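First, one chain by itself: the form predicted alone, in structure tokens.
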Amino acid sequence: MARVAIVGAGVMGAATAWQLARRGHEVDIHEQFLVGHTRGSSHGRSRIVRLAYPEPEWVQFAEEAFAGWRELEAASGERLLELHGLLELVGDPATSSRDALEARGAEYELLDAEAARERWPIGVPDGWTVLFQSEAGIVRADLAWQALLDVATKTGAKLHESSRVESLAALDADVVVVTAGSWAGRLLEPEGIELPVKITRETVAYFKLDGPPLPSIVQLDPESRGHAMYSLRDPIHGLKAGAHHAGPETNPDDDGLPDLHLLDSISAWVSETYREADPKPLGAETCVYTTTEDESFVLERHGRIVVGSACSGHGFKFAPAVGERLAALAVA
């Protein structure tokens, strides 16, 4: 059995630790802060989960992750997924996730703007199309993060909090898995491993929205097909919203504050999109993105070092599947 050191106890490191520990490997997880901190990318009460992606390979990856979340629910006894569906707002149905979902045999509906407005209390631009996909909603992010660490430590992994790693070479392990988020690059560079990423600080805001949970919403950019604005259920206030990949570049060691200009843009979008929400934000926070140019993930091995990084602002939903892949790389 391998001795594995994991650097970074965010959701990806925690998922990897669970997969390795349950297979009997000796696992030490090093976290520079205390678990539950808000400095990285894993904090918060909710994240979107969805099958809908414009590429079939991402749909398949999401299917694998859904199975992993269900397995984690069974192992932890926690209800982690709340599936109320997803609405994908697109200017042209050809740019939606329709074709990729069809390729994977996943069900969906296409509605015009008027039909969508009649079915849900939302605003949709005239002439736009709405794709509804039922296998979507939220994962309770804070509960999921803790659940992964709980099942990992219960199966033998050792968690070391306030344990900042300055050098990968100094770690006494057969394999080192780097899941350090925005701090990964500085750890990998001395090892001759380049991580071509951009680090940004993104702003999310919370709004009061009463009533039954609505589907999560992703509004796609007409040109890039990437999601521009997004919203999802917040278990306390009712609604969480943000602008995807809109924040400034940052140093992850800095204490970042929400961007007031972005907060205004998010509030304006909420006002246009939710008829029953109060567009005045109740609060805001930041989240650090570590992004590759094409928003793909970096999951690869270099000697004894396994890199699990750059989950590009949309990785949380894939954590169980990422953990499987990184664990496989670690013991290959």
Ligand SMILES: Cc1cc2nc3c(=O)[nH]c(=O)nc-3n(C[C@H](O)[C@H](O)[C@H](O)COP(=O)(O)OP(=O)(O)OC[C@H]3O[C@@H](n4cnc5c(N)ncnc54)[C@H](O)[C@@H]3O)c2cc1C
The other form holds:
Amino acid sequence: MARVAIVGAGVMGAATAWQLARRGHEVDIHEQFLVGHTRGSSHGRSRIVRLAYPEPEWVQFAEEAFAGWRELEAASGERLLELHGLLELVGDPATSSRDALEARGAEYELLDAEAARERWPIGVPDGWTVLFQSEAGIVRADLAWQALLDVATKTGAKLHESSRVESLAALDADVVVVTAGSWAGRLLEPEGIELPVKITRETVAYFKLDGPPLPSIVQLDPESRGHAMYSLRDPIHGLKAGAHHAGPETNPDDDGLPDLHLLDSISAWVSETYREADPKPLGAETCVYTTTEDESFVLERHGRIVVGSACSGHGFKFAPAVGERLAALAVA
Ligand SMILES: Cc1cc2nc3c(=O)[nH]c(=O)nc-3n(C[C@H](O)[C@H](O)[C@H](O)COP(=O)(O)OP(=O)(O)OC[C@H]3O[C@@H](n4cnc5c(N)ncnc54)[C@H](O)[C@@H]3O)c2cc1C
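What would you give as the form predicted together with the named molecule, now that the form predicted alone is on the page?
Every component of the complex follows; first up is the chain already shown.
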């Protein structure tokens, strides 16, 4: 039985705490703010979940995470996943997740722009292709974050809110798991551990969209093959939308306001893409990305310290699987 201190009770710290506590380890979670705060990366009502990734290993990782969400739903009694599918809008079908899904034996459909416009009330650029994948939609992020902490504390983990860790060396524990999001780098540096990440403040906006839930949408940038714009169901207003990796570099301790230029481009994209949405934003907020060069996750152990940096704007969906891997590293 190990004594583990977890620094940061965002979705990654919460998921790790549950995996360690249910295996009987002694777990203390230190959070500098109160759970539910909006200063980091895990706040908000919804996040996209999807299997569709351009690489088979990411599809497999997402499959693991889906199983973890189902386990959490069973353990918490909460419905967390709302699966209405995903639409990947691409200029060239070869840049879609088609090949990786095929390699994993996951079902998908490819539709041309006209067929997609007939099937969903959406706008698709002429000549583009739409990949539809059904194992996708949203996770109720606020409910999931709370459910992870609830099951973790019910299985014995201790949560210390308003408890900012200044030095990892000062923590009285056998192992320290650092899931401190965009603050992780400055905690790790004194321990001689480098975390090569870029920290940006991203803007998301909410729009009025009535009617039955639509699939989440990711529109790929033909040049970078990365996501340019994305949108998903918001349980209150109907629609949440954002521009991926578009925000300015930031210091996580700074207060930040939504970027008005980004808000205009998000609103313009919503008016092109959603025939039935009101493109006038009902609200907007910021959220912080902690991004590695290739958008992979840093899940490593360095002596007594386990590093868990899983973001790059796409980490939430993987939280249950990240929690498993960090817990395994902590007791290895
Ligand atoms: C705008 C936006 C949209 C996104 N959309 C999606 C999506 O659709 N799908 C998806 O899968 N992912 C998405 N993500 C990514 C996902 O939300 C993140 O990967 C995930 O929330 C990261 O969680 P975390 O626990 O690592 O970080 P955080 O939630 O930031 O947690 C870190 C915690 O550590 C605490 N902390 C830091 N330093 C200390 C200290 N010294 N002492 C004590 N506590 C400390 C912080 O207060 C914070 O609570 C999105 C992210 C953003 C910003």
